[in-house]
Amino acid sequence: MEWFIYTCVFAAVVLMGFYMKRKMRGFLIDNRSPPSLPSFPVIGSLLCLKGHSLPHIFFQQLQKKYGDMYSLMMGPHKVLIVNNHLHAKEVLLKKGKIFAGRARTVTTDILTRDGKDIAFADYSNTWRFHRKIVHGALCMFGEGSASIEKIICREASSLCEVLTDLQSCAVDLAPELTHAVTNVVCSLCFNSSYKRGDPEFEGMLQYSQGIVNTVAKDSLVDIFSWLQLFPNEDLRILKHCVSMRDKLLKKKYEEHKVDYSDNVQRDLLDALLRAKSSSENNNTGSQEIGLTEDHLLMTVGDIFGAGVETTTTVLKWSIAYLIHHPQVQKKIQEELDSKIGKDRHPLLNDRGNLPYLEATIREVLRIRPVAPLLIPHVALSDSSIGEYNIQKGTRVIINLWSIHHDEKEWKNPDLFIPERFLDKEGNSASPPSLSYLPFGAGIRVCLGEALAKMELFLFLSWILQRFTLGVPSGQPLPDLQGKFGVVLQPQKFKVEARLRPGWEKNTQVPQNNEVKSD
């Protein structure tokens, strides 16, 4: 009996030592892990996220309690929230390849045919190959290219004609801005554009809005994928809208194949067909490198979808802030009058001579980032950010809102001050903080950055050269809070566009510099 007692005591001591060793090891590991929100079995931290303010603002508020970087559990998925530009640049630049992964979700798989696009595809040789092709095609229309400039100016001219017809009326500009930007992207992708009321164009707007509305809902099915086994109205709508989109993309693809020539590159779809043809002729095997028909269609769909919603949203925010700050609008118009006048329309090479307009665009992108929470990155291997260990598979969300509103980096970050991007002489200057990342950075930086900057400059300069934008009588100022979704959109608001003095009988550009609309 005595030996049994000694044995039990010895076993207890050994087990206690083993337990304490594991406890200490876990403590040391936890010490190298970021602070974490409370988490519960199965649901994770979801209870902590319900009923609060917009996600990007809520995550910013949590900094006071948890610090610049903290984690939470979205059901079974560990998510890291990064609110500091130094940590963000470590993720995006210093360790860009390690954190270049993308999460697979039910809705994005439906949207991209299981990740065969660019924005939501996981980092791989296939993804790098596709991005290289699209980048090359975009360079064909690159900054300073007469082709893309002519396209944007054509749509800007058409937009100004519409505003002339509607001047002094209370107008929601969103549909007109969407039409103009959509035509630019259609020209880029398909070498075609649409007139207002075109049935195909109206269908395009319908399915695009349906996709935006359903993907923006942050459905629980993206956290618990098994929920897709049950009836889901949002998924039904998404699948229907994606089917409409794919039907149009397939039609454009077949039309391009009929009259495709290796010697002519009219648009992005031609560039993709050329790459596919080249890989087949060189026996590299388009199937092996992933250049299937699905990849081509999803890549075009990706550029088309992202290119319209983001640029249109920034234009709407720009107009909202110009209405709130008429003194900023007046300064831009004085600059346009001084440097361009009324004898011609603005061109891309005027950008260097219009620093205040450029500063205003930069400030809009800072104060209302179009994607306040960048698309989540995924750690492809165990790594670290700052002093903390990060496990493989962790989803990393860059809170661009926090970074652009950091009081340590920006003076009065909640105020709209274009002058912060100018030097004392009023010339363009580098951002006053290294935390300015409106298009992201690194491997996953926005492919359409150059195109978006061209569109923002040309559309705004054309409009403000001719019109003064204000609040219609009896209408409130635009709400600057915004609604969170695929992008951070302003609430709907009405605008009154009045022709400026001297433009009443001079709404058209002189014949030697005129850009006619379709």
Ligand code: STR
Second form
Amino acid sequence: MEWFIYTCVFAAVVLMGFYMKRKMRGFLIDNRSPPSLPSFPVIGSLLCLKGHSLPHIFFQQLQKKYGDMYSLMMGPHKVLIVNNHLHAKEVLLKKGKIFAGRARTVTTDILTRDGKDIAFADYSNTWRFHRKIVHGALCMFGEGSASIEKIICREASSLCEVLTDLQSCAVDLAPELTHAVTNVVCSLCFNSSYKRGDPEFEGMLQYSQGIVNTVAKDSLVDIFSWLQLFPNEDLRILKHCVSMRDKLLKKKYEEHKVDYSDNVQRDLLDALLRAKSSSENNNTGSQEIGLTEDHLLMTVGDIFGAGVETTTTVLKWSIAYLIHHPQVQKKIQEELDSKIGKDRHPLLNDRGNLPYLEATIREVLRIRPVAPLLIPHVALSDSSIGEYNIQKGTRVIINLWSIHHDEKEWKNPDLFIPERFLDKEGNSASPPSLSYLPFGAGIRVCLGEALAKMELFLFLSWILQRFTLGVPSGQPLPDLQGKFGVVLQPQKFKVEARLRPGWEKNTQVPQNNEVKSD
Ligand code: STR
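Alternate state requested, the form predicted together with the ligand (shown: the form predicted on its own):
First the chain shown before, then all remaining chains and molecules of the complex.
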């Protein structure tokens, strides 16, 4: 009998042990993984996402049910959505290196020759090396540099000339804005610029839009790569646009190689060629470190594409919001009139004196972030975010939209209020919330931040010094929702630019700070 009791107790202990172990494992794993959307074999959570054309807004809404951080399955890929700025900073800053990876997808592989660029390439030594060179080259032309200011002012001046000619017509400003911004980036990358109507420029406009419409927007083919085996209209467009871009890049590259000299650095492409030639001379082996022709072309392509698409998009959003808020436009103009007047054009030095314009730019970047979901990061090893464990290989989407529209952080986040970036006296103040990352953060932070800020300030100040922008009669106000893609673009809209009183005759660059000479 005794042995029977001992056996029963022993069995009970063993069973209890198993039970506890399972419980504990459940606790350790389940309670430390983020809440998850329902998921089915093969398709994962795709049924839940179906029918939502603005994923940043849908992901923001899902917070109500799942909390700030939750996971879902995009087909076979585990994806974590981060909607809160503290978690976002843990990913981008505190654990920046761990989350510095990028996923390879069909569309970005086509665009970047299998990840030989900077924005979409996975974390590697080559990537770090490239980024360093480009960063150095951009700094050279960067803040405080007179040459970049001159280039932007030259383009702002011809943009204002064109606007004068188009005065009082209902025009889509997008091609003109793109032209001006393209010429700035073109000067920086290739030391060249385009005349209006240049067929090469027209071709560029076309291919760039084609790329934005088809690349990296979590289309099905990026989730299930085998779908590329079937006919796919988006992939056909993307390949066509990429081949147009490649022709242009190759032409610039060949031209630069012909008159390259170690002693002169005219532009970004020269800086890259110099890095390639010095690593070859030092026998570092440009192949190993990754300075192949492909890498140089893809890197320049990135900077060129990013430089054009992002700044043009923010200028379009700025104009859309200024048209919706004429009182904001008026305040900027009053500030420009009192701090600059009509006898000279705006300069970078004026930035500190025009806090209302600066606040408006910050507010535009908050309310309509260029890349509302950034570019997804990938965990390079097992790690954690907040209280949750995150497995290696998880794709991490930072929802900048939620971060910039967080009601706990921003009062009336959906309203356009530049004053939130000013103190009571109307001077520039640090952002009222830390929930603000328009250029991302950490080791993949936007390389063009300084350049973008210079361009936005100069273009907008030049335009608003001379013109008042409004809706042409009979036209609707611009739509403010946007089309989701690798950048969040506004829908096309028409604008009427009217010269302000006092500018009717002397519309061009004032005499005392001529910028047309190079
Ligand atoms: C725009 C179109 C093009 O011709 C080339 C590129 C490559 C770089 C991309 C760019 C695109 C869109 C904006 C991106 C940029 C890299 C960084 C930037 C995605 C697709 C942002 O993160 C907003």
